[in-house]
Amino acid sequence: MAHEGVTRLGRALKTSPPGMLGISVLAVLLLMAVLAPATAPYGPRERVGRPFQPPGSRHLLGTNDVGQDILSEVIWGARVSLTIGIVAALAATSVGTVAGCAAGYFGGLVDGVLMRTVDLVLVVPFVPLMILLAAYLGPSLYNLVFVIAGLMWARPARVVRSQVLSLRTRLYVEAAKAAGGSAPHMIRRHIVPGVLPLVLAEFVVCASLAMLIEASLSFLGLGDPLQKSWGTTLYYARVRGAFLTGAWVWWVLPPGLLITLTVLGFALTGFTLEAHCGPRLARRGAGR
């Protein structure tokens, strides 16, 4: 059941022109991180020319204000930035699913305990609560990350219980529960199964959200000021004259066009898979 479900996905994407073109993006830039070593012309915190040098042959993008080049900065800086916004919408789809499908099969006291919890964090002004959360734990890829998922999983534990309630009725998982199946096992083999489409497709979206906070966190100095992300260049940017001195066209303008590119082509995968695992998912949840 997992594997057709992931199948018809993957289907999804190659038929749909805007899931290719998210895909594309992303892979793109996937490739450009992995490949940070051999593609980038000189390392991250290498000074190597004049600072503030405008765009040349030497340095295609200029450098900033102590002389390292910005290109390489930008290429090792996708490293960063993707590791935490895959890593953190990881944690978060983990721990919604798990919450979502304890709540959703045992309900009760369970399902009550969880899902207030779950109001709790939806209802908390979540910028607030970013920034307060970041500027106490300090700044550091691992708070960041957690920060990130403590803030993210309530929206996937939502949408999984949801689908849960639905799965737990149909007549196989009934037959299976009264042949005596544990609800470890009914859960692994029914329950994780039937909901694993729209986990990936809420993955896909927390990684969106959790590059846009990864930047908005970096961008007001609470990242980790020893890792070059595409936040923290913007942040070294702001607080170093960039705007003052005409620098922001090539020290700001590139990572905040790969931010951009970056949160798009999660977005139009996020929206494809969405668009295919809801309908599906309501007609055979109808139709049991």
Given for the second form:
Amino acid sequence: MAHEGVTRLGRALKTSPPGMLGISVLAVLLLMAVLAPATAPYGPRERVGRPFQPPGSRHLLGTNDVGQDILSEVIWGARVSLTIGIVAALAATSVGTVAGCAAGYFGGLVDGVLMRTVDLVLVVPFVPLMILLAAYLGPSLYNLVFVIAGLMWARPARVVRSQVLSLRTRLYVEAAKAAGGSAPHMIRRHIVPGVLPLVLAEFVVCASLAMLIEASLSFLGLGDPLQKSWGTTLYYARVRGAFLTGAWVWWVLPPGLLITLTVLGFALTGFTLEAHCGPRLARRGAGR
Amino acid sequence: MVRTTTGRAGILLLASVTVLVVAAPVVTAAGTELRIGTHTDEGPLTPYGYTFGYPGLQLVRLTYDSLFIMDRERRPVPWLVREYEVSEDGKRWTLRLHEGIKFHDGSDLTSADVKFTYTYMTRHAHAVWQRALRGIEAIETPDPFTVEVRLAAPQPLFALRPLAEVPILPAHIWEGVTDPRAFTDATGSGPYRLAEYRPGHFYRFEAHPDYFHPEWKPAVGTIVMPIIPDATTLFTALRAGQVDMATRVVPPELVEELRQAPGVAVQRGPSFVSTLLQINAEREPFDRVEFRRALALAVDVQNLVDTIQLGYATAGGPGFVHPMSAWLLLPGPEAQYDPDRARSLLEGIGFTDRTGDGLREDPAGMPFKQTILVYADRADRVRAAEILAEAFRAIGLRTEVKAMEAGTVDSLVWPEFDVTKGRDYDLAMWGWSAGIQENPLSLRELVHSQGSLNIGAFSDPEVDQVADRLLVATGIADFGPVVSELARLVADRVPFVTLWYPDGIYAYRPEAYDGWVYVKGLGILDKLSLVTRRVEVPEAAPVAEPPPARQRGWAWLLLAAAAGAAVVLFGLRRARPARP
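Form predicted together with the partner chain structure, per the form predicted alone context:
Zooming out: every chain and molecule, the one shown earlier first.
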């Protein structure tokens, strides 16, 4: 069933032009990140020229404040940015799925406690809390992932729970339960496979959000200034005066555009996936 | 530490200099308004109520006067004092005040106020000059214009600190104030009166119409100081002509930009602020002088200056003392960059690479790793730390940089700002304010094993012995040779690696005001920049409402309206499908 659900999602992506576009953009960016050693002209930390050079034949996007090649920095930055996005989204959706499944399946007190917690996380103003947490925990990659995941698990939990609620009342699930299936068995065999496509869609949405948050936090100087992510490239551009000199054209725009492009890729993919398996569209699935 | 900058002190000329040798060109007429964009909110600007040494204490000096003042070479010269005598044994100072000194509220400043201030400040400790006040045995005021100070022991630097440091408080206002840090009345006798302060928004100063000084008068009618913490915003405002001067040091990457901007001028000069690589000499293997020497030899300070500061800095002397410091009689020792010698030093103490991975193990054969701590919000220092780590790896030392929130770094390097509380770090990017360079006694605190600023627990009997000779100096001339010897010794023993002294670079609009004076080691925001040789009294300018607060109000209103509209529109769109 899980396999079938995921195949259906694949089909949905293929038949929808935006979905196709999204997945292609992501594929290209992922490829760029993986092939960074081959595609980047220099190492990301190599100091290869005078600081603050404008674009030229040796450095297509000029050099940054310590003489590192900005183009190489941006290409290598894809690795850190995408990794943070994916790891944080993975963490958030895992927690969300577990919480959602538990709440939906067990109901009662478990549901009450978990969902009120979700409400709490959803209702707290997101950006201030995120900045506060990041500042309090201090700048490091792990903390960043932790903050992002800690604030994002609520949405997948909500969505998964509603799907579980609908799954729980299906005849085959009730039949299996009547036959004496234990809770862990029921969840593993019948519930998780049922929510997997949905989780995948949530994952994509979370990844795009996580990337955006990483970029914002790093830009504000709350990220890890030693990591080469797009957000930190933007941070150094900001604190070293790129907005006052003309340097923003080659120092701020490229990472900015890449962030936009990635988020767009994730969003297009995510919307397509969601449209095909969101609980609110379950009618379509039930009819089959 | 740079953030809790201590007071400025200076180079001392004890000979009877009674006239200021500074001459500021005068362009601006009285009655004008000068707008200075400042980068921090400094609080109510009383001598107890400012936040940072710069610009806070400099602003306090606009509203208050002290008995002496530091001239542009940072030598103490008389100010409120007309003339003075020091007894033969150096223990008795007789100070004669100018007549007709008025506080902003119109009352007279007399010797009673001086006595009150010094007594009050002894009772209510002030971090900057508390130590200097301890040596005072008694203060007598035979008449309203004479103050006699008796010292327990001769203090060669007495004119510098406390006389040029301590702002004179109006006794009638401060009498009965038990919590000086909570007191906000900033009435003083300085050339400018703090007319208005709106926290987070702006300060407004007005010229003191009855300023006492026979020659030096307030140069402008009104000074408005909007508080603009963000560097980009501040310098954009300067370029656009919205402010006439920015208190923030121009970052190296903006110097050319601002120099070319129409109507903007830039002044550059030496600054006594220092940036260092602090070493925890208490911890193995940093307790070994050979290891510390190897670290110093691996660092190319000139390359750091060229990369991080784009050349706008003086390369750090290994003896810590700035090459332009007047205390240094002989040329200070020069920094050496010699990675090969660093490698052989490490080999000599058993740090060799046994595994062949290019990184050395410690003498016991265990993998070795050192960590450099750095404030995460100081981009220049983070960059420098990365370059240092690279240099240390080049001599085979595994080095990691850890960027942490400033408070966390402080708590590891200098817990509770008390060196007796221990420490927990290997290496740290650090900096000291200008005041440390200006006062030779601070140098002792820095390197003496019992020194209050010795944050690396560095201990060397020979250094202690030389540093202690600073304490027994009886005259100004005694300091020079000791400081020079100490610098040589420090360069050899490496309690820290002095990386650079950044240039002080300040931008302003000369068409608005061109009286700025570069005070050596400090910058252009100084009382000397804002007083001018003049006889007639300037009229106070008509009170102009500074714009920032209002503008911001409008912007917020607009923003709120837009957000409201968006919510309403969104709500309508969402609601529509629900309707049948």
